[in-house]
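Consider the single chain below, provided in structure tokens and representing the form predicted alone.
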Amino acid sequence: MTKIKTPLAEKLGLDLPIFGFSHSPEVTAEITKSGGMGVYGIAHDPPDQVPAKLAYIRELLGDRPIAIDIMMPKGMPENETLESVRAVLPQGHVNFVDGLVDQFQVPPAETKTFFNSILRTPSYFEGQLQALLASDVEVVAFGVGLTPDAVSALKERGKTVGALIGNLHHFEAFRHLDLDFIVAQGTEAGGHTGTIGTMVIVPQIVQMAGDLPVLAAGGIGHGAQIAGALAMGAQGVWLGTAWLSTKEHSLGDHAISDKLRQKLFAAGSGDTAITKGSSGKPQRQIRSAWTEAWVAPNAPAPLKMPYQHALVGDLLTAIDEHQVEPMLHIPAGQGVAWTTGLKSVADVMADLRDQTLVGLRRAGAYALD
């Protein structure tokens, strides 16, 4: 197999400089087995469940490196419970959500999920961090927020540590923390995202970072974009949406339903929207009745994280559980335009590699002596 070498890829032993974020252990493992680095997001895993999840990923990967994405957002309430927060939610917001239940005839949720049984608190995230510190995980990336102490503790245990940033101010705040890499994420990205485009933020962060490796993220789903990111000075790319339509995402706890997969296949780059309606922070999702509801004239302003999560958790669970089609949604970036059919992770990786090589050769042909 033709390899695409960058300093960071060689340091981590990768054949391809492709980092793939997923909430699916099976997808994560297959990305790594296919020459890249799968990055498992533990945001939905309570601290006491993290060790077992890591053990399962280790079983899938053997001695190959494991990479984990963790969140440590600021401003979370410490001395609250889900019940205490729900008891003081603004009545107008509660009435609005109840109205959505009636409008779309959503049956009550019958299962417990991350969305309707967990309150994000500092203790929750600290518990996840402690589980990582006690593990043999090799790479840790902070997806939202971080603390200097957390970075230092991970580094002291020999782990490679990086962070996602969506603006220049984040880099200024993080540049003194001895990180091993930075992911410069453009607004085209799925999930929590900022406002600066990928083509703008990546070369800016590359210039500011000096010798610190930078990965490009945001709307990337084709090898031509990977070639462009490498041309801008990035040492690799970070993809999430590309894996949602893979066969491996039909397995395990995070399996994607056929109805949702069809929405992904049908969606173009203009069929996503940024909403605070799910978590309280700006999140790019597949456009749906859910995203439209939160920008309607009668919609209240979404609450801050984690209060919005407490407000809508039961409804989010019920929408997914009962497959309420108009409101079905999932975090996805503008690169969803490339997810047009069911493929294996290995096939996606092979396509990305081949497309990248074509892009690099095409660009090289324009060079003048």
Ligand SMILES: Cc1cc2nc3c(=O)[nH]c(=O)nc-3n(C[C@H](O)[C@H](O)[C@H](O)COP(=O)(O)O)c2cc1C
Given for the second form:
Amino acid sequence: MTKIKTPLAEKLGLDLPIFGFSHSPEVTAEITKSGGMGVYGIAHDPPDQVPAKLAYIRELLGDRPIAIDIMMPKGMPENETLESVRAVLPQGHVNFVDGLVDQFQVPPAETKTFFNSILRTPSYFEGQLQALLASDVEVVAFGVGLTPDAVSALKERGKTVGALIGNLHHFEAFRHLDLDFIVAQGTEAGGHTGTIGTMVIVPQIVQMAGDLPVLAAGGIGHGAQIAGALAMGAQGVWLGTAWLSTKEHSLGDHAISDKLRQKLFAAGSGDTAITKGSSGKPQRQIRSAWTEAWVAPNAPAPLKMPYQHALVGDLLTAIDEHQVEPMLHIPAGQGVAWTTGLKSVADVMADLRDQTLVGLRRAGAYALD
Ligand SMILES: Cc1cc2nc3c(=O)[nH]c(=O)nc-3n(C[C@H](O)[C@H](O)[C@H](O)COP(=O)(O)O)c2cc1C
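Please could you give me the other form, the form predicted together with the ligand, since above is the form predicted alone?
Full assembly next; the chain just shown is listed first.
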């Protein structure tokens, strides 16, 4: 099998420079077993549950490296609880959300999920970080936000550390830290996202980063784009949306339902939208009655993170629990266009590798002396 070896892939022992973000342990393990680097997102795991989750991933991966993504957004309230925040939510916002419940006839949520039982606070993130510091995970990436102390504590324990950025200011803020890689994420990405296109931000960050390896993210779902990213100087790519409709994503706590998978298969590159309605920060999702509701003329401006979450957590849980079709959604990027049928993670990886090789050879053939 032809391998694609960039210096970062070589350093981490990967056959393919493809990093795959997912909230599913099963998916991330398969990405790593297929020659890339699966990155498990712990955003939804309360600190006391992180050790058990890591132990499960270790069981799936044996002695292959574990990579974890953690969010540490700035400005979260220290001395609040979900209850205290819920008690003072603006009445107009509460009425708007109640109106959606009525309009779409959403039954109450019965389950407890991250969305309706957790408030993002500094101690939540600090607890997750401590669990990572005490663990044997090899790679840690920071999603939304980081602290310099967290980076140095992880580095002191010998971990490989990276960070996602969505604009040049983030890079300026992080460049003096001792990071091992940067993920330059374009606006096409699923999840929290910025405004600069992948084709623009990647070569800019590569130029600014010097020897620091850069991964390209945002809208990537085909190997031709991976070849393009490598040609722009990236040492690999970081994909999130591509795994959502894989067979392995129908397993475990974060299973994608059949209804949602059908929406993903049907969606084209124009069928996503950015909304602050879910978390309070701009997040690209598959377009739905949920994203549309937040741009309707009667919609209030979403609250900031984590208050928006406290406002909508029960409704988000209920939409998922009762599979309320029009409002069913998930973060997804413009690359959702390439998810058109059920495949295993290994098949997605093999397709990406083959397409990348075609792209690299195609472009290489144009260079004549
Ligand atoms: C369903 C979903 C959930 C995500 N959750 C997180 C998260 O918790 N932390 C994070 O750093 N990035 C998260 N992301 C963003 C990914 O890390 C990645 O940057 C993005 O998916 C890349 O763009 P793509 O979706 O176009 O491949 C998420 C993406 C998706 C699709």
